[in-house]
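In structure tokens, the next block holds one chain alone, the form predicted alone.
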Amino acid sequence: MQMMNDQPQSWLSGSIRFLGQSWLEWMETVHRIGAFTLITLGVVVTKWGVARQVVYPEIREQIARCGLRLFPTVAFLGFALGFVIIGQTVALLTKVGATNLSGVLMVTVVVRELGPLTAALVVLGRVGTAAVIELGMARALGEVEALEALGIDPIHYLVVPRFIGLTVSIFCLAVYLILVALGSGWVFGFLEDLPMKPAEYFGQIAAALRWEDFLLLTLKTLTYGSLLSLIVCYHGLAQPMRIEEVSRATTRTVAQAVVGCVFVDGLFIVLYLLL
């Protein structure tokens, strides 16, 4: 019996002291990465206007990598996501006879929640872990300590131009996502056959927005580019690496990114229910 009774204190106690080290650890990563955004940002304000032919560049050629080039990607996901739950939400709002709620619903679905997270994601999943595995592996090589033996600040070369490059493409794209799948609810719409016609349809979005949802999405865009090349340029860069640890750190990134994400997902929402 006495065996019996101490599985259950043995399996509480263990599962406490879990959950305690996972916070800590938790709290330990936010903690340094905190300290690195604070690195980031006194570089880019104190060294904005140093080696602007080589850093400005680099930063173009970011804004191309992360936006430009997932152009064809986002297209695709915003018409897809038009049809899929504009489309949809449209056709069953125009059969119960509710079509005066369809652009409520879609600027609180696309505009305020899907769209900006969607192209968080694209980007992190098809950028942000592409970028720690170059990061991972110039650490891991000696390249990022042969840069400052030649007097290159790391963190002024690699970090800042992914930092405004990711900022700007998800903002971009974001925008880019949202105008696609209004369109696209549209025309699912018409090949539908349904009763509304686009004046009504765009009529309808118009009056459901309001200026704090351009202020709030500019907002949320740039908080979520800004927490994800921080943190992707954070396990790539801010520690020391062998090459066989870039696998897990691509690993933690990807986790780290996506709940610091929803995160700042709910601290919108709760700014959306306060104004």
Contents of the next structure:
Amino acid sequence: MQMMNDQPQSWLSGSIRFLGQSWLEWMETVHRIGAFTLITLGVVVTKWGVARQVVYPEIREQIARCGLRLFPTVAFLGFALGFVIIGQTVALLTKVGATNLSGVLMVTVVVRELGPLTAALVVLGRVGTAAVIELGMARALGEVEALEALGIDPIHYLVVPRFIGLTVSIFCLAVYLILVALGSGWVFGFLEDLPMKPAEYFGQIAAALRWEDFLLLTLKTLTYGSLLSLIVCYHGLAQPMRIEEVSRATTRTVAQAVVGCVFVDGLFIVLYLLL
Amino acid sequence: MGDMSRDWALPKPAPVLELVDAAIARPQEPEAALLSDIQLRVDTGDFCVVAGLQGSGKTVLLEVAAGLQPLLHGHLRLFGEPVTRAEGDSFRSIRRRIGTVFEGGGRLFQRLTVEENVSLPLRYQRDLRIEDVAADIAEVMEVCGIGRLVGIPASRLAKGWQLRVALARALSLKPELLLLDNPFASLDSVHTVWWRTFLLDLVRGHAFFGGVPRTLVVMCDDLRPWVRLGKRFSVVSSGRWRTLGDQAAVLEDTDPTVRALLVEDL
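Cool, the form predicted alone is there; where's the form predicted in complex with the partner chain?
First the chain shown before, then all remaining chains and molecules of the complex.
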């Protein structure tokens, strides 16, 4: 009887311990990524202009890899997003006689929410994971120590180009994605005989856009880019790694980056409500 | 008169590398001493060989000597400068005077080509494009016998050639001190002969360095190829450091580890 009473208690205490440990581990990771962020920002500031002939081509390479090469994927997603949003809502808006809200809907859903988040997640999936593997392998094979031995700052050579490249690319891709989604939204409306002229549709969008949208879109995409690049570089480089640990580091990066993006998204929703 | 001659005597130059009462630890176990009581003094033009069986801590010792890992305790001086914290730009300027060739494939940057690997330190330190350092790189690659490997990705090379590229990369900044981690471990006989000749040239004064002798510190797990090359020898065994002395001292030493490193009684 005593044993039966003890079982729920031990299950409860075990669960609480598990939650507590998980929470502490998360806090420790946040703390370490915070420290890594400060170190990276310090290097960006103090080494701006140092070894430009080596670091600038690396930045260009990262922008090409994350931005230019992902443009077709992002354009396709933007096109599909515009189609889906207008396609799903146009019938509903027509029923209630509120087709004049199409523009507002696109601004709210695409510009404020899905555009930046989709661009960030595409970059994470296509480039971020590859970058963790690349950096993790470099770490495991001792290339980081080799850089140090040659007097090259690994943060400056490996992290700064990815930090700048991913940040700039996510901003640019989000803008492209939004433009394509808005355009494809009108195309769908036109195909569906939505009683709305292009000028009216784009006029609605222009009217729905506020200056805060431009400011917060910029801030949001830059935050996503910084966050993703720092999480990727932290898990790839910041701690000693063996080759067999690279796959675990990659899955951990994806999980933490997605949670981080959703968290940032939540903060920006609060900011929109406050403005 | 005797006092006068003492007054006029030139001060003895500071050692290139000095480890005093030092202990080192693996990065994975930073609190546990892997090797203790290290007393190493390397002067200009020395050719020091540190021998030890696998897992005795030679690679960690090399990384500590290069300032890549911290000491557990004790003192490290490089070119007379105490190294208290192996970080920061001031220490990086000291590091540029040290060339390091790691074991195996030399830890080349796998995504880069041979000439990109060799030119990277020079381009980074001098802020130059690869075209601007082409002549310097061609020279060092020719010296290391890898001139024909231009354009080949480092990852496609055999270990012996990778190590030569790593040597060229380390020499590109014309270091005063060269640290080598078990360079003969993965070489065939042709590469080994080339390395022996080249290292002797470096200690005597290679034309690439204007005939000025370089200082070498080599870690190895087999003393046989080194016993006729090195000038001063030490051995690491069971977590302890022991200075052996010159070639004759090594050959006369009766310690079982030294005999094993000379592959006797095996």
